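Presented below, as structure tokens, is a lone chain in the form predicted on its own.
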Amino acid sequence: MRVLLVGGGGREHAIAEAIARSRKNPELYVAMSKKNPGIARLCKDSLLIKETDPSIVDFAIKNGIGLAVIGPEAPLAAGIPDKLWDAGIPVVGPRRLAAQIEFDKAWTREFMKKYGIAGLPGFRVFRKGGHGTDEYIDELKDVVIKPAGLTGGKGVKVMGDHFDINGAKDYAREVLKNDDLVIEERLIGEEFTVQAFVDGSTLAFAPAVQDHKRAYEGDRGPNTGGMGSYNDSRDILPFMKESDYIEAKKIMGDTVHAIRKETGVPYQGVLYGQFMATKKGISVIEFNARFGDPEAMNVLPLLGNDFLDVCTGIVNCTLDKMKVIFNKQATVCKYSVPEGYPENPVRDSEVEIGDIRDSLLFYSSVYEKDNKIYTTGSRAIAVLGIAGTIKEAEKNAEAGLSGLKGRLFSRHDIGTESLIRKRVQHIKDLRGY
């Protein structure tokens, strides 16, 4: 079986590893904008190209590709899956109309409202060049400002974290010059993510994961693409109730069915729901139309099925015929990033990779020259610890980090007992139990 993977980051390295583990002995071909050394070692051939370039389809046809897997969001927004399907190549990754759930936040909120999908916070959409944002911010008082388009996880700004009310008004006016805008009520609680394989009607859910966006320990500093994440050895995280997970799954199922009604196309790929566990229940922060990075690294190594069997179920709409299983283990993922990241990162700095013990390693934004690995300025390398408990998985992740040498730093508090206790106490205080 010949498989095409589009994308070259840490998430895609995790996907490539899952493909390589398949019993089907696949030949892997990759289209990526920069050569990822981890992925390059797993593939038969690669094309270095912008991941939104339609000539990816020509590369697929030339190599007799039987299945394509899309990693990042940009090719989805560019309609690469539509073009591949049109060429007779099945794709794990939703068509453009369905992928709007990620790349147009204004569309998503209005869609949720239209179909009565639960978990919708108070919001209002403002169109590019419009006005009235000051008045709405005054009305809500505590807000989140979201550019409608893709921002790489860094465009959303939260009052109290990033600015005061006047700063919120300034930022909203700035965004409106170039983009549509969503202003929402700020949700107070604990974030968690649920990811699912989707074949258009059936959803197969992975365990809940918690990502850590802030650059520095103690949840301080600027937002990043994600400094690390963890999951527990059961489906829910320590601060969650079982009902939070059940409600999240229902919201995602309702969303998939409503997308088909609204767009006329089935949602086939991975759906990522980001939720906030609040005092009143759960609310939807956003949806993504693909695996998270780093959350893919938590769940894919735990997949008990052959990944390509699951992919076949997605493209043939037969997920209901199989039982998708995730091993009941905990994982902790920690990113190693260049000094100064994200605002003034060190670039072209060598990273030495020594003994990472029992952890797994995923290359993200690095390059290889003369058999040496160098940083680019973005997140460099992720390590993943796997064990029966979060505590042991965190130890394994730290052991892995100790094998990396260079001008790097990590958030060592991710997955630690003290940070998890803080999360649990926060929810107890909110919900009064």
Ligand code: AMP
Contents of the next structure:
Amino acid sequence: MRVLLVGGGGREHAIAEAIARSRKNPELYVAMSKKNPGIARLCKDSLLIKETDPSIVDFAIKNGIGLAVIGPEAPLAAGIPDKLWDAGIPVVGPRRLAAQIEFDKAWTREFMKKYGIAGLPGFRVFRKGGHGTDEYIDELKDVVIKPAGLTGGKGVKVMGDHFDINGAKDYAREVLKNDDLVIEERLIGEEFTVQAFVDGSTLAFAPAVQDHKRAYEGDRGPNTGGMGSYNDSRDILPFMKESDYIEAKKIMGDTVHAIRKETGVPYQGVLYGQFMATKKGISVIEFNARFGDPEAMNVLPLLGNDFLDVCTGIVNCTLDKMKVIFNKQATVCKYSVPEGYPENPVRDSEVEIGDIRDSLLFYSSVYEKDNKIYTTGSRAIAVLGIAGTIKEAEKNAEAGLSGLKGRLFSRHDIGTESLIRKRVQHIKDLRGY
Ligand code: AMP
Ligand code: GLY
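Provide the structure of the form predicted together with adenosine monophosphate (AMP), given the form predicted on its own shown above.
Starting with the chain above, the whole complex follows.
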């Protein structure tokens, strides 16, 4: 089978590995904006192109592609899946109407309200050019300000972390000049992610993962695309209750069914639910219409099925006929990023890759020149440790990081016992158990 992958980051390297592991002997074709050295080694041919460019469809037709898998959000928002389906090519990645769940935060909150989906924080949508934000901020007091459109994870600002109440008001007025805006209640708790394969009605869930958004150890510094993530050797994380995971699964299932009702389009692809475990139960922070980066790197290597069988289940709406399993192992993923990231990253700086021991390596935003690897300015390379416990997996990830040399840094605290203990204590304090 000939498979097209769209995207060229660390998440897509993990997807490419999962495709390459298939027993169906797939031939991989890739459309990516920069040549990812890890993906380039796995594919038969690649097209360097903006990942929203509709001529990706011509590339797919020309190469007789039988299945397409979309990695990032931008091609979903650009309707690349719709165009591929129209050309008779089945796609893992929702059509534009269904992908609104990620790229229009205002739509999503109003949709959740309309369908009575649980976990909805207090919110109000303001339309571009409108007013009244100051009054609503005064009413809620503790707020998060979200531009409605895609901002690469950098547009959302949280009171306490990014500004005080006056700063929140200024930022809201600023955003409203150019974009729709959501102002919502700030949730207090611990974040977790649940990802699922979805065929329009059936969902197959991966274990919960926790990402680390802040650039520096101890959850300090600016927000990033995600510095690293971990999961346990069971479905839940150490700070979660089983009921948190059950509620998350119910919310995601209800969301998939409501999307079909609202848009008339089945949701086929990966649904990513980001939740906050709070004092009482869980709340929805956001949905993404794709795997997370780094969270894809935690769960795809644990997939017990042939990834292409799962993809076939998604596009043929037959996931209910198969049992999707994830191996019961813990993983810890740590990104190595350029010095100065995210604000003033060192670009074009060489990365030497030595012995990464038993860890897996995923290339993200790096390029290869004369057999050497260089940084671009975004997250560079991720390593993944896999083991029976988080503790062992963390050691494996650290062993992997020690094989990377260059002007780079990582968050060495991700997956460590002390940070996990802190998370558990935080939830105990909130919930009083
Ligand atoms: P997003 O771009 O929607 O993933 O948001 C970025 C980050 O903002 C999330 O990972 C959370 O840490 C934080 N965030 C978003 N919404 C809320 C909320 N309602 N309460 C607290 N934090 C939030
Ligand atoms: N790691 C967060 C995301 O992929 O959106």
